[in-house]
Amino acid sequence: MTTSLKGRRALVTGSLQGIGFGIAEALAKQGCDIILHGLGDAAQQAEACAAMKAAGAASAVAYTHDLSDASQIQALMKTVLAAGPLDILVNNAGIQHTASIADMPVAKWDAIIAINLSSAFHTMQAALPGMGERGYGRVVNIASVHGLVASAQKAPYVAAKFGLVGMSRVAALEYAAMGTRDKGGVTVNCICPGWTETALIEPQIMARAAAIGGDRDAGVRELLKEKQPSQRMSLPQEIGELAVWLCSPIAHNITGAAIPVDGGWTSQ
């Protein structure tokens, strides 16, 4: 059985920074061509594709299509269809807005149920069934600790997230007879990450550090400490590397899995 992954063809959504571009680099790594997606500019997309080719990656191009439009969804997949079989599909894009239920706008449950859950639908649909033709595939859904449990203040985010692991666990069995344990199979799996170090929440950090002395590694624990027991934050490229594991062929029987990767948080 092989294990290289050396010119599978991946698609990760939401990839120009964060967790999305941790995973893009380290299937780029393995050889594969990637397919990069995000909003930002053209600088943007121009400087992500030219780290994934020097990362290793076989080919590297973005789009910038609205992932809360269905119209649009289709036309990317179409667009990435027609230039090749898709082996792999990360979903990792999505947004947040914390209020309660009661003061939550309509507009970013809907907003976020779209982006966060529906988004991958469209593009399971439209690549599964190939997957499931050629014997080899895998989806790798960036669900959440909030698709395993719940906080208050986040429905419509924890709300798609357990949508997310749900949905995964459907599509796993519908594919699970697909291929074989030498082509690798096709399977379907969620990682489930707790607190991960990303830009977006680097101004969290600075705000507890400022609060207890100015000690960032001091405002990392003060901001872990009530729901992520290990006190430390994983990395974009960790998750990269859980999820280079998960496409490869000798993970053939890992199907339907919420991953979590979360220093016990979910244990509690």
Ligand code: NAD
The other form holds:
Amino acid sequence: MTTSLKGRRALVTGSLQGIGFGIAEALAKQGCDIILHGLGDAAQQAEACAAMKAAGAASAVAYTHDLSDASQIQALMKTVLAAGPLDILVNNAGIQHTASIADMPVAKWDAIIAINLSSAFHTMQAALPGMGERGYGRVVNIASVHGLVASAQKAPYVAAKFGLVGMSRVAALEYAAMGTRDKGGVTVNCICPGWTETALIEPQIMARAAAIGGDRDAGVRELLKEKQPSQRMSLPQEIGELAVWLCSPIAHNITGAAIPVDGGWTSQ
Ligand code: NAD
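Given the form predicted on its own, corresponding form predicted in complex with the ligand:
Every component of the complex follows; first up is the chain already shown.
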């Protein structure tokens, strides 16, 4: 059994920053060909591609398709698959908006469901058949603790993440028998992070800080105190290392899992 990910071709959505960048960089260190993606300008794309090559990527390209639009996702996947087989798909791009159901703008509901859930359906629909034919493939979907438990003020986010966990389990069943131990099989799993240091949660940190009249550090402490027993945030590279392990052929029998990285949040 080959244990190396060298030469594997990996697409990570939403990877110009945050958790996606951490995952792409961890895969780059393994010698993968990295396909970056995210909303960003040419300078950001060039900088991220250079960082991937510096980390050890065999190659790096970047795309900026808008994942709220199904036709753009299909165009992205057509471009990616026309250039070669895709071995690893990480559905990571996501957005957040916090408000009660009564106050949630309908446009936010639609955008969060489209970007955080439906986009993963479209990318998986395009990528999985080829993975099945080749007998090796990895889909790693970045869900959240909010794919396992709820919090108030997050109806579309929680609905999308529970949906992502459910859809991943369906895909895991459909592809469970593909491939062999030697080839590595085709697996579909979710990583479910708790609070992780990225731009996504900055508005929530600053809202907590404002509520108690404290600084950013005080805002972080307030967030952690409420739900994350370790009282420590995760870092994007820590999520990246778990994604690498899931992509390794040794993990051929781990499929349909939703793995929390949450400092005990969902154990309570
Ligand atoms: P981030 O805001 O730093 O990154 C999000 C990425 O998604 C960016 O690259 C952005 O360009 C991309 N994106 C957003 N809208 C897009 C669109 N319409 N089309 C294409 N790309 C788009 O956030 P992050 O914290 O790194 O989040 C990554 C994933 O991790 C998300 O799915 C998020 O829900 C999940 N997550 C984050 C945390 C956390 O605490 N940070 C916790 C649990 C789950």
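Residue numbers count along the first chain shown, from 1. Note that the structure is a prediction, hence the values are computed from the model and not measured.
Comparing the chain between the two forms, the hinge between the two rigid parts falls at T196, out of M167, T196, I113, H97.
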